[in-house]
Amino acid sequence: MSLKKEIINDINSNQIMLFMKGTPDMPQCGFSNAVVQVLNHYGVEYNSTNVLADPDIRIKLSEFSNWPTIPQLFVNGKLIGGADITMELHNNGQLLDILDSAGEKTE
């Protein structure tokens, strides 16, 4: 399976998927840490991929999402955004609704 197909598979097979620098236990940048803290605040289960493990992950991910920065948060296969958008959605109360929708089928 190509790396791009693996990324797409990860996005589509995980209700909440975070591509980040480092791991949830040890984020390697402040922006990734901010998103991890928000997700942990809500107590949601999510999977993550460390883009630092292979530089090609970041390239293929950005080609797929058309989003240049890391982290990238996906819910139900849809790009939510990076740290700035995630924080904005959290601060205005919309992120909880988005996270609550994880796993719901969209028609």
Given for the second form:
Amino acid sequence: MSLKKEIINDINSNQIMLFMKGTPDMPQCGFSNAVVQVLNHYGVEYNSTNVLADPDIRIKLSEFSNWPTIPQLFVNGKLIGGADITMELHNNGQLLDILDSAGEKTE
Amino acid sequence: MNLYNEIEKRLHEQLDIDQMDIKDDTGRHIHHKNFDGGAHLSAVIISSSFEGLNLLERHKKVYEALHDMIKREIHAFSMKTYTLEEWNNLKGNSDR
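Next up, the form predicted together with its partner chain in place of the form predicted on its own?
First the chain shown before, then all remaining chains and molecules of the complex.
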């Protein structure tokens, strides 16, 4: 499978998919860390890809999503946004509904 | 050219800006292991061009205006986007 197909497959096959710098256990960037903390707060299951593992991931991902920065959060195959939008949706209460729609809430 | 001037020029070209404020947070990141020399900026942008757009669409508009600067001069660009009405409501609430 080509890298781009792999990325698209990850986005479509995981109800919540996070492309980030580092890993959820060890984020390598404050913005990625912020999204990880928010997702952990809701206790949802999600999959993640470390874009630092291969520079091509970021290039192919941004081509596909038309979004230039990392992190990128996808729910049900749809781009929700980066750290700013995730935080804003968290603060205004909309993120809960979005994550609920993924049906992955563990509580 | 000064980075701020270039950003402001581009945003004014692409959007009807009512007000904007760009801050440089780079100093907070200089000692980070992965620091690559790019600027860390945070911006509050108030624009009537955001009317009727969701957050994703608003951020995309800003990214489009700054496209080639992101990843080059700008390492990180954090933003809050408001219409004038949203901004006035926000200010009104915090003044009370």
